[in-house]
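One chain comes next, on its own, written as structure tokens: the form predicted alone.
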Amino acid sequence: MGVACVCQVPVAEGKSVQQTVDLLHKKLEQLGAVKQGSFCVDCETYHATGNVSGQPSKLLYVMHNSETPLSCLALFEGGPCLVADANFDVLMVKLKSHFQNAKGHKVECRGSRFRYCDFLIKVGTVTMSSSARGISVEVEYCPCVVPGDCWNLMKEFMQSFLGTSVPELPSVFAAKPEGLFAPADCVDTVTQYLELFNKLRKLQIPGSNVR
């Protein structure tokens, strides 16, 4: 796995949902990229319950990534973050006495994968509730592990089909300490996808309706 980053795309004036990723799609082969496949991230929510009197409760997100079918990933508000293997779902049914699953809260990401040269790129509609709330596109940079050894050729290639909604670093990678070898892995792109998950659960779009 390499330096991958998640960022939210606008949708078109005057397009819907599903035209702006069919526009997208459209940019990215006109470039050369080349459809493989699909791909999905979602993401659980569940309360933490009989926490101590006067504090709010914790929320637990538990999260997966098609990219890495044999894990799953736990990460409480704030941190820390738990990868574990894809029974802990399982786990999480016997410790409903501490953990309240949040019902129609679970968000999806699904859409379409392709590769360029040392690039995939995805790009999924984001739906809650069966209704779209917005469009995520992530970039991966397959050959390197440094963010900011790759940062600069990452922000060039999304111009090229993004244009101006070209993300800054994504606060995930700044965090990390300079001077130290600090690679990228599953649990910063899931990380990524959980913050463009909470922003959009607030938000309602024209022309979401999934049909």
Second form
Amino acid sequence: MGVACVCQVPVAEGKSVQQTVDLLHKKLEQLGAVKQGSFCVDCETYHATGNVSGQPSKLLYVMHNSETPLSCLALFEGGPCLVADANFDVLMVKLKSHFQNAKGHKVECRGSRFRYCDFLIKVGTVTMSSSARGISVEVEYCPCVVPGDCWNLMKEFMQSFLGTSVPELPSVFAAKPEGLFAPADCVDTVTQYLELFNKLRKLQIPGSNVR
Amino acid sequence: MSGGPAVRVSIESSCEKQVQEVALDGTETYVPPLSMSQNLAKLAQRIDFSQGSDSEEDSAEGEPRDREWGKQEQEEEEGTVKFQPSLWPWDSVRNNLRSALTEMCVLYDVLSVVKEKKYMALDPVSQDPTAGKTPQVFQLISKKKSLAIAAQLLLKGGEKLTKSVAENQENRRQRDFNSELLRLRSQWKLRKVGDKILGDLSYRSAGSLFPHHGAFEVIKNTDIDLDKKIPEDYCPLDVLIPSDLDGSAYIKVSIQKQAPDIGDLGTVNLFRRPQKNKGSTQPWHVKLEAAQNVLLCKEIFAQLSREAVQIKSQIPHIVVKNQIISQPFPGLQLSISLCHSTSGEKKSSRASPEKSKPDNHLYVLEHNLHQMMREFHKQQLSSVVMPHPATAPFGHKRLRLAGPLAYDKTEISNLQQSEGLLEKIIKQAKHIFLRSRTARTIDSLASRIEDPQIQAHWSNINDVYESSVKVLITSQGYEQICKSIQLQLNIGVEQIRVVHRDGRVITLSHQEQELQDFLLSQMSQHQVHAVQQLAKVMGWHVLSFSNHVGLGPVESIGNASAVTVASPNGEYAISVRNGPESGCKVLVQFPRSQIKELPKSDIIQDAKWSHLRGPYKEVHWSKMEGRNFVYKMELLMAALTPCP
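Okay, that's the form predicted alone, but what's the structure of the form predicted together with its partner chain?
Up next: the whole complex, starting with the chain shown before.
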């Protein structure tokens, strides 16, 4: 449990996605990080079939994170989020009449996991229907749970290997109430992934090449 | 009321009075009626008391009572058959009075006879003897008969009682096969197969996965000679246990120095434990319990040897015959052996080449092995039990929360036990060994070194993997002043973590030497700390203090510490340097005025400079009086503080 920040790394000039990922791996290993297995974050989209009138139906996103292997997260964009058991997937099958699976919209992010002292760095390739769309980097600072306290440290760390593409404070953390103890948890991480996936999904539609 | 003319009715009393005379003018003169008393006198004159009547005048009595006094004539005409015409109303009265008079006369006569005794006297009347005096013999016979009947009844009752008591004793002695079988069934599982009675003594129903069948057979003990006396421990029931569970077994866990040669491994070391057979338990119970124990020991050993072979560890475990040997620490050997002595073998095979001492056997670990095996059984059993609520998945209860609470991998792995029996027992053995060695080190130091004293306070409550001890280094007589060295040692599985009073945390390895060196360095530091504290008490000023001083010879264990204190008036100063190896060195700085040969100098002209402190002189510390360092220091300080 810690504060995690998900950001997108643009593909290097003239290089493919895989090459950029390898570059990042090398940088991390030079830094002294140790590779510790792999990770996977995936997202499935469901349409709510309740609304008949012209309103766009709400989209329910069901996400899995290999960091919490026995859990399943279900969330609406900007809305409430549910943390459930792995049986939730089976439940969604039963709720076919209310929520229809949008099969073509499944997004996955796979990659390897590095550990550097208190930091966990996950470099992954975002793929949608087996076409790579982008590169995501998640940096988690494990000891702390309050984002405001450790954001500067994380930013500095990210600068050391990401260079220029360091993001600002993610909106999920900025939205937390000031002065109150609002710890970061898996919901925040997954929300950030969702934002990233949606952003990458939108990028494809105008036909810009990401490769 | 009917409507008619009212009729006037007049009532006139009839004339009752007699007319005496009628006067010439027509007035009638009546005879005055008799008054009440006159009437009564008239009637009473008629009573003839001489004539008595014995007839029953019951019916006659009733009549005159309800007559009025005024009417006399009518009753004579209305007579019943019994009513005698000569009797008239006063008859009953007359009779009663006559009888009363008779009674009174008699009474008077009797009283006068009793009182006066003139003509008659009272004389007691002799009693007649009762009719039919019974003869003595007859009485005797009748008494005897009645006693005999009573005795017979009592004897019959007594006979019944003795018979029932004798029957009970007979039953207990005889020990009916069926009652014994009932007793067996109340404690062990039995079932009937054909005409044989089989039982199950394995732990399978308790959750064990050992493939042994653990079946025993119950037979009738018929080899008894009814003519001879039944022996005390006779039991009509006997159990046949499988041949491989015969005898008794136990698991011996021992730690010893590593054997120089590996050749004497695999010897079966038998150490026969005395059989505890209480008289109250039945022989079959003892037999079955021993067989069950053998089965459990076999299961434990099988599990341990399986894990020893399968689990990869840095130093592989050796499994030879009935022994598992592993190395928890270098130079140390942990051997777990299954000692199974069958009842057929005699004591001749008792000699084991190792001649292991009886206290080498760690009973605690043997007990822990049994306990862990039973815990494993219980876990097996509970995992098969249906989960609550019914929709929850199988498995550990806490894991059900893993999903909704988004546990990450570390938390999940914490919940799931992944250690085997062998690993656990090795860890426990390591901890026990480390703890005993630490205790030995501290004790040897405490007995060897007298000056700063070491005290160890062991905590009572320990874990299987962790114990703790508080070590205090003090000087005798100055415990309150010099108590700055207090160490808390947490003895783990492989390391000792030392927490100092000043907050430092030091991790020591399992090496004995490390702990000893550390304690020695702390003792030397204590001396210097003691001087510092003593200076405060004595009023001396601390000029400098260093725990790790960089001057002087280099110590091989730790660092030397030093302190310099000045007397209250500033004239003298004491410098102490104490090292774990080099010992203590005490120097005193004297004021210049006390030095006999002062080097004359042109610069220092003024006399006031002679009050400054000058050269140092070493103190022969071993020749100082005092039983310990701090005492000596106190004496030195006192000596250097001149009386005003």
